[in-house]
Every structure is written in C-alpha cells, then in structure tokens.
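Given as structure tokens, the chain that follows is alone and in the form predicted on its own.
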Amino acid sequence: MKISAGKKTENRRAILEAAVDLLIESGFKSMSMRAVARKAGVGDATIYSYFPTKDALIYGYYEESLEGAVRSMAEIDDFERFDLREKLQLLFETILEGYLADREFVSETFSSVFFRPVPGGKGVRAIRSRFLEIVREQFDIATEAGELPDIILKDLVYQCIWDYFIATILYWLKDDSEQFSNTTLFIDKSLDLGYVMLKSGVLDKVTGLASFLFKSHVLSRIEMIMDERDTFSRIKEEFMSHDAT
C-alpha cells in the first residue's frame, strides 16, 4: 500500500522517537528492532524500509537533528545578515539545543557511532558530508560578500570545523555547569579566535607554513627513505645472486 510523503515523514519521526526512548530504557545492545517498531506503531517488517539496521536508526537520529537545525536557522528572518561566526555559533547551539531533551541517548550513542573500534563507515560519512556541505555553503557566502579572504586549503579548514564540532559535543556531554554555561563560553571564545584568524589571514599563513614544512622536510625524508630502500634492495639482490653461484 502506497502512503503519502507526509505519512512517511511521520512514521520516520515516530520510529526515531521510539528508538530514543527504548535505548534510554534498555541500552543499545538490548534494544530490538521489533520493540522499536511496536512502540512507534508500525509493522515489524515496515521498520526495515525506513532503517535496515539498529545502526541506521542511530545515524538517522543524527541526520534528522542536523536537518532540523538547518530548518530552524532558515526560519530566522535576518539570518542572512549574520556574519560567518554568528552562523556557525547558531548552528552549533541549535544542534545542541536539539540534543538537550535526548542527552542521555546522545551520551549513549555518540561514542558508539563516532568512536567505536570499527568506524561507522557509510553512516558517519553521510553525516559528515552533509555537515561539511552546510559549512562550505556559509564560507562561500562569506567569501563572495568580501567578509573573508579567499582561503587556501579550504577542505582542511572545513575538516577542522568538523573535528571542532565533534569536540564541542564531547565537551557538552561532560559539562555539568549550570545551563551548560561552560559550553556556551567555550563555543563563544573559540569561535572568536578562529574567526579572527580567518579574517586576518593568519590561518592561511599557518597552513602555508605547515604545507612548506611538509613538502620540504617530510616528503624529502620519504624520498630519502625510498632511495635507501632501493639501495638496500640492490645490495640484497647482488648478495643473493653471489651466494647462489
């Protein structure tokens, strides 16, 4: 039976809400797909058309949270007037606000999704890719408006912001200050510093220096090691050839 797109969205959210409740009650290992389906009011088989595995349920929660934050920001009338720093701060704080009611769930699953011994693979890559897409779009807007200079090694900067995002969530999960004031201060101060470095071009100079040091020292040493390996291989071949005769 075909169902409307609205009903699909409703079912998907009901499944995710059920998964959050059950995981908090019983833990990830004990939570079953059947129990999630029944709590969400969908068929035992139907749930697999939305989320094929328990891992996919977890990734689905983080994807939905990220998209929810984007939708919330888009509803702000003067959002486009914000500078890049304000937009990034709003993105982080909106995501954390979304996590707040499910903090126990996030605490349980964040490490199991992002820092498990075997990396999450495709699910995590999709979340990371969407996050970087959002960040890249805001950087492009800031650059085109002349707010920021054109940055070299952009992808490295975006990756650093992803890592910073992960670190911020871990910090927030450990934050026991009143109303998470320490996390707010951490975001505020660190974004201040990063934004000043981006605008002044200091970050470009640092990455340029790092690139120079890598090319001039690390790569040259790798080439030297490869040369020595080739020399050793020739000596070994000559020795083995002599021994055989």
Given for the second form:
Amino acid sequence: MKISAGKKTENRRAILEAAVDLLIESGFKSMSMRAVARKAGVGDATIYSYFPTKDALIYGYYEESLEGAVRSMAEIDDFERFDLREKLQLLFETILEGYLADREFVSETFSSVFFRPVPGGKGVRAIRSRFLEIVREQFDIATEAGELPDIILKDLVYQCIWDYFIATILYWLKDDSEQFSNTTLFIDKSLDLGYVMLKSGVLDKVTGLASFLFKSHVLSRIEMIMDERDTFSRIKEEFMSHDAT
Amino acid sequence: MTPRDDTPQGRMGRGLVYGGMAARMGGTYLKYAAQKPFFSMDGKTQAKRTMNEKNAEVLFGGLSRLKGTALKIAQLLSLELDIFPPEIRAQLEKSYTDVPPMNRAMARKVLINAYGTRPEKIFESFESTAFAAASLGQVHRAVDFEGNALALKIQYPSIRQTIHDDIRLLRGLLRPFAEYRTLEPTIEEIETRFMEETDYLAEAANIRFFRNNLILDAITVPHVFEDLCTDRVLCMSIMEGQTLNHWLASNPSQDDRDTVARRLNRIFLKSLYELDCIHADPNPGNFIIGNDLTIGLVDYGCIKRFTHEFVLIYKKLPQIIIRGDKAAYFDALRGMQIVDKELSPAVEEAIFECAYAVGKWLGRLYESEFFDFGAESGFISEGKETMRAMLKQRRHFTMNPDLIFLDRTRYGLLRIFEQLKCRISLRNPYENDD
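Starting from the form predicted on its own shown above, please give the structure in the form predicted together with its partner chain.
And the full complex, kicking off with our chain again.
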C-alpha cells in the first residue's frame, strides 16, 4: 500500500509520541515494539518500516526534536535579524522547550544515547551530523554577512558546540531552579563568552590552545556528571542484554 | 547587537569588583590624608577636589561594570541633591546611558516562561528587538489579535536576586565612608523601590491608579492588558510619539516647549496635591510627546505615595518661608517628621537662614507671572550653592525618604524646564494663597 509523505510524517510522530509515553510509564526494558505500534495506531509490522529497533526509536526521538526545533525557529518573524549568538541561544532554548514535555523520557535516555562506551554509534552519528549541519549553516550565514571572521578549523569549533550542547542538556536535567532559569542563565552567560572569543578571532590566533581550553572547560563540567553517566550506561547495557532474550 | 563585555557574574565576581573598588578608594583617601598637613589652604581644596574626581572615576568604573542595579543606583544617587560632591555627581550623571539590552533569544525566552507558550501564539506580531530600555528591563512592540498596538515590558530572569546581592555589596562598599550613615536610609529606600520596580503586577496596579485618577487634558496614561501581565511581563497600550529628549533634539518652537512644560507641571501638581501620589521618576525618557503635543506618561515603576497630612504641611512650606515665620517653619518640619529632636536656638537660627536662602531662591520662580528658563539659564546651578549650605545642616535632620523622592522629582522637573528653555507660569492655586 502506498501512503503519502504527509501521512508518513504523521505516523512517524505518532509512533515517537507513543514510545515516549510508554517508556515513561514502564521503562525501556518493558516497552515492546508491539505496544508502541498499538498505542500509535499503526500495524505491528508497519512500525518496523519506520524504526527497525527499540534503539532506533530513541534515536528517532532526538532526530525529530532537532527537526522540530528547526521548524519552530523558521516560524519566527524576524529570525533573519538574529545574530549568530542569538540563533545558537534560540536553538538550544527551542530544543529544550521541545524536551520539556518529555523531560522524564529525556532524563531516562539522554545519557545512554550520548555517552556510549564506544562513542559514535550509527544512531548518535546521525543526530550529531544533523546538529552540526544546522550549526554550520548559521555559521556560514554569519561569515558571509561579515558578522564573524572566517575561522580556520571551523569543524573543531562546531565540535565544541556539540560538546557544549550535550553539557547544556545535562545541566538542564540537573537544574532544579524555578522554570529552569539557571539553565537559561548558563546558556546566556556561556554563549556571551564563546561568542566574544569567536568574534575576536582568538581561535585563529591561538587556535590550538583556545579550543583546547574551551573544550576541556566544557568537558570538566561533564566530569561532574560522570558518575551518573556510568550509571546510565550500565542500566542501558542491562536493558540491551535483556532485550536480546 | 550591543557588544557584550565582561560584566562579572555571580556573587563572588561582584564581590570582587566592589572589594577592589573600596580598596582603591580607600587608597586614594589615605594618600590625601598623608599629604594633608603639607598643603596650604588653596592647595588643600585643590587636592581634595582631585581626590573626589579620582574616587568618582573609580566608583563609576566599578558601578558601571556591574550594570543593571548598580547603574540604577548611580542614577538615583546622582539625582540626590548634593549628597555627593560635584565631581562624583558629574561622573554619575554619565550613567544615564542605557543598560545593555537582553538579546532577542533571551527576550523570547522570558515571554515563553511568562506565558507558557511561544509569543506567536499570543500575539499577531512581536518584535524581538527592544525599542526602549527600561531601567531594569526593556520594552518591545507587539500587536495582539484584535489589532491593539502593545508595549511589552520584560525583565531579565534573575534580576531580583542580582539586585539583592548588589545592594548588600554596595552597603559593604559604602560602610567605611563618612557619608554612610546619611546614605543608609536612602539605600534602604532604594532597595524597597527596586523590589517594587521589578514587581510588574504592582506596576500594573500603579498604572491603573493613574489612569483612573490623573485625568487631565492632553495627558495620556497607558491602558493595562491585565490578562497578559505577570510579575515579569507588563503588557500595556503603546504611547505613540517621541521621548522628551528626542523631541527636544528636533528643535521645537518656543510655544511648543512652553506648552509641554505647562503640561508637565500640571501632571506634577495634580498628582501631588490632589492624589497624594506622584510619578517619582522624572527621567526625560518617561515623557512621550505626541505630534499634537499630548504627553504620554510611561514607566510607573517608581511612584511615591504620601499621607494627606504630609501633603497639607508641605503645601504651606513656601509661604511660611517667604513670610519669614520661623516658629511655623519648625512646626512644619516636625509635622513632616524631618526634625524629631530639640534643636538649640543657634542651630535653629542657622537652619532657618539656609532655608530662607533656599526659599528666596525658589521664590524667584514665582516673583512674576512668568519665569523664563531660557533667559535665566543659571537658575539651577545658583540653587545648588544654596542647597549645599542647607545640606551642611543635615545631621540635624532625619532623612525622610518621602521628602527625598519629592525633592528629586521637583528638582528633576526644574532641570527639564531648564532644558526646555521654557517660559512658564509656576504660580499655582495650591501653593500660592492668593
């Protein structure tokens, strides 16, 4: 049976929504593909044409939220007037807005997706490369408009922003301030710093050193949450091994 | 976009800045004290002036690095008549420049937090670039789905905590100075004002009060859209026109300037003498002049209410001073709780002499039907000298915060008149018996 692209997108979203609900209700381990399919109102077999595994569902969620954020940003009237720094801030905040409704799900799955014992699994790679693509596009616009100096080793900068993004989400997951205002401030202040560095071309002058410092700065933040990462990895591995049987 | 700078964040960072400031100011004082015995009289005055200038720079440098609260404190203090020496005030007056605005992404975020949804769902259009800086926030244009043009005033998420920290640190900074005791009630008052000023629901109530009561020809007060107000977002109708300073820069005619001045004066008199409540922030940016010279009064974060008794006594003050009735004058001061202890006849005499000088100076405004601020350009600076003499007596007074805000507003209004170079009749049925 042939179905339209619109229907496909709709199905995909319905399946992801169902997966989020079920995972929050019963956990990853007890969530079955069949239950997800039923809840989403698609056929038991159909679901596999969208997501071949339970893991793919989780990755699918993170990919979809990136797309959702991009769509949502495009709807802003004066988006073109935002500078790069504002666009990055908006991107982070918009992604977080999307996560907010599914916070439990994100809290349950984030570490296991983004901190794998062997980094760079296929699922994460897809999310990462889409994220970098979004960032790169905005950097190109900023460079072309003369807002930013042309930077050597751009890819390193993008990679830093990816690390920084993960750190921000982890920070948000631990944030217990009212309306997560600490995260908002964290993003605001740290982007100030990063953007000033970018604009001043400091990365070019001392590229190696500056990016090394910036990166290790971000990483040291992640260090604080390392314990949790390990816990999540362990739980994830347990899930996986059970899943196989 | 405004370039970002290295505003120190967090309590520690701010503490360090203030600490450094106190240390440097202390250092300058020490140097002066060490040199003191070797100066001749003239040299001493000169040295003292240099010291004040240096301190002003240091203080201002420190305050302006902190932005937000500190800038606002600087603004308030710079308007306090002569609490600081002129050199310090000159530096502080520079602080009128706007606080750097929140960026567009942040402005959206504040609205999303306030409304729980994206601005596009609430408004037909929303401009994420601010069109005006408010003292502790900023103002954006928006249009609702009914087509009403709106002004949205929003504030930075953590501003209340920042203010609290800043004030605490400011106290620490000022404590070593001789002026501290005199300043303490003012600082307390400032903190209270700040907390009120950051509560936008309270401001919405203020606007409602003025809209319902300050009914005057050619004066407009915004309409508040209650449903869209939270403690951090204030939604009101927009006032079309130019701020007073921008309008003035367009070289309006003498007649127009006189009309605007007259209207400003009416706002003040009616508020004080009929409503017992004034708009106490006479910043030229708070008066929006329309094409037909209508005045839109904005920013109700700083309003001051008085007891009716206070206003009744205050009203009589100019006449009492002009009549030279010393007994009535001190009765009035006691009635307004400005003097609360017994004063020796010599002190009373000295105070009254100063008051008489101030009264004589102010009396010039009423001498003839019209006062011409264009022709008498030195009026305010002349008054400053008399005021300074009065302030030497201030240890005998209780600094009544009501009076500070009232004086500040009045003085601010006179300054605006001077800028307007207007010709205006200041005689009024409230203060002049005849």
